[in-house]
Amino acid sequence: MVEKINLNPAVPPIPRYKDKRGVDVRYMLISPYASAHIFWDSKINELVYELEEPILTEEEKALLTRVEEAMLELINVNVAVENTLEATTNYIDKTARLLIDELNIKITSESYKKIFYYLFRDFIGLNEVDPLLRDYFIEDIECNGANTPIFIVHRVFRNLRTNIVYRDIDKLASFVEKLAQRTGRYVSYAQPLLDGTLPDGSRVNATYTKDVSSRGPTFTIRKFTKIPWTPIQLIAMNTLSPEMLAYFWLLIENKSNILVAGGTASGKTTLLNALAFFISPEARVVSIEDTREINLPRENWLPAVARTSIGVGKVGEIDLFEILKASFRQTPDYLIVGEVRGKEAFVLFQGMASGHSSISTMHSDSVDTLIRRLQTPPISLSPTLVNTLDCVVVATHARVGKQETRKVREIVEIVNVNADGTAIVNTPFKWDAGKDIFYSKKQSKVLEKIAMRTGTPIDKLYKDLVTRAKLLYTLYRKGVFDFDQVGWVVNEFHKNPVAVLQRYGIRE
């Protein structure tokens, strides 16, 4: 009988905890073998993440080592990794059973199951961190060297220490070599820095020697999210209000240009993904990123990713600037740029000025800072080009009570950028940090601009905003969080809004 392994167990709902000391959550990562346990450790007064895997006896450890050494001579890792899960599982299972038989090893069925898991994890997966990579809630995996715990960034509980520690520097160096191999790159004492992308799209940054990092080899893996969070999930997390989302829906439907600003880990890409849900189903979308993080529920979508150089001298490098220039020849209805930092911003804003609607992100903690950044080197945009931007969304990482959270702090409309670089702005939505409430005001300059451009009465636009906010709130109340389900509702609304509103009992 072939051993079964499930790499995609159901994603559980995690309840909100008012006090971290009450947290006690357990969920499956690799069924039925590995699970995550998040709980308050009273010894260190800290919330911790414990990876639970099958416990091996000393005999089983010795047996695993023996089988692994024998398998190294036989196994073709590339064939195994590139195959389907079923074929891979069969390959590992048959090879292991063959070796155990040839070595004349007596083993119980229970012991074999445990050994099979570790063989699968180490040969096909990424060793100790493989279950972490399969955790839907983990965003980053961080190893700061030998003899120090691996830390993770969890979507709900944020920074957590784990029970995984590399005690052996050579073993850690060997793992960094494996990461390099999986990213198709090379790492050595002469070239000790690694920057690459794993086959699933996750971004890897690593160092190889003690010369570069004093604790020995290190690595950081920024995970690629296969299933991004939907707009309804953001309402459930109180990241923003239904009215804010309805406002974005109207702006995107009317080809407005939006920039999402915020600091590191403020939720910019999560918000960008959620906004992209509102692009009409027939529109052609081109996305450009450093690392694949954008995931859209649509077919007419061309995702492009920048390619880093191979070796010394930037051989083969294709940066955002080059891809962005080429993308305008692909006639996009909407252009999404993962993050603008330098010269590519000029091309993006030139595209906005010539009628290519765009959404992008940028590192900045306020609108004033962002406008200054756009107008100073290395970007150096003219005030005229900055004026093509319709609104800026400021995302922030905040602490509400004892909870770490992400919020849309404000939505700021760019009314006019003067010749001297100063800007006239309007803020239709704002978050009050003290009361944890979202406020809105009735006047929107961008909706007025849309009314003038399309001939739609402004009153109708405001009425549409309220109707869409009601629909989004109803989806939240009814627990419609599924990626495909939310995508279907939004797409159907574009085709037949009356039918969708009737289905959910909403009156215009």
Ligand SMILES: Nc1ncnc2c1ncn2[C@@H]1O[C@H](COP(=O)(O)OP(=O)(O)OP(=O)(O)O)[C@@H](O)[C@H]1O
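Other form of same protein, the form predicted together with the named molecule, not the form predicted on its own:
So it's only the chain below, everything else dropped.
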């Protein structure tokens, strides 16, 4: 039997490098066969992305070509794609062995495994681009023709040159035909523009030309992440407790400003999206991101995507700063910013100070570093502006037993930022790594602030918190996980809390 192929190896934490020249990162894409290697190439003074795949000897290459040709005649590729992964894998395995047997060739099991990988990649997947499509960190894949490398946009390292180059215009053209086929479209010289969606939701744009004066066909694939997780799914993953979610529910209903902090791939965006479920249904929401990831179960919502173009030239670049400025003209009640990186933070915090609440994410491993980063260049906010932040939630990678998980490490309230830039904080919730439980202390400065501002007795707020936590926990117990269902319950609770509590048998 061939080694089991794992198409979803765990997403690793990637350290941030101060100096690009020190970068040397490797992670699996299709385990155990294909991995990504990102490093500083001192010959060209550039950070590069190298796709590492099994290396074939000349004999193995020849054999692969023969088996592939024979297989093309046998396999109905669509049947292969529509079946389960295991069934198709087995089918390819069986057919390949049979063909090799018929050709009367003896090969070692090591050689066979390598050949099998390529058969799998090319028949089920999208050839050399397939491992890239499975790379969690890749946002865009761009090919500007033959004899020029494919470029990618990486979440952490941004624009990178890859070691993948189409040497032959015909081969590139047939790849574009394959892309068209997978999107259910058709390209030809008469209809040379392709605009479609791959089965996984990624957008494809391509041009189909054999014009020799140009470099031939081109394509861009923009990846789209799957349907986001609901707060209830995060309870199921034990990422945070129902009480913590109920706390956020109250904060968000009362228009607090929240920042999700954490390292690379620590679950920030996932958490941000889950929290945004709690925004009141009638509130006007504007979201701004680099890549479309946020998805909300609501109508009153205006999503915007800022793009930096890749490859050559900078045509069509719209930056976060401009979009953010424009967004305030839409007078949003809630502004969701996918990731705050630089000078746009100033506009965001000014917006917050003038009553437009926001939830956003920022790359940072701790609250201290975050507070410092906000006040130093290029962001350089004044302590007063930082003070408009109500709380910071820290997301983190964590290993519990043998399991790679994501946790909310702590929720930290910003009580006050002193003139010297230091912050007085309060930590109402904290995760205990040793016991894998969440501790809460019954004293929230932000809830006290809300009580004062709205004239609600603080005890009423705490009681509310407990009731909502019960509701969320009950939804979890009853298996109400689904995007639409959870969205419905939260929106319904807003209109008629008593009915919803009754429906789920919850006593206040």
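Residue numbers count along the first chain shown, from 1. Under this definition, the rigid core comprises the largest set of C-alpha atoms superposing within 1.5 Å between the forms. As the structure is a computational prediction, the values presented were derived from the model and not from experiment.
> 2 Å or more on the CA of P199 between these two forms, with the rigid core superposed, yes or no?
Passes the 2 Å threshold, so yes.
> Taking 2 Å as the cut-off, check whether the CA of D130 shifts that much or more between these two forms after a rigid core fit.
Where the cores coincide, D130 still shows a C-alpha shift between these two forms that is 2 Å or more.
> Does S241 shift between these two forms by 2 angstroms or more at the C-alpha, the core having been superposed?
No: S241 shifts by under 2 Å between these two forms.
> With the two forms matched on the core, what distance in Å separates the two CA positions of R66 between these two forms?
Value for R66 between these two forms: 13.8 Å of C-alpha shift.
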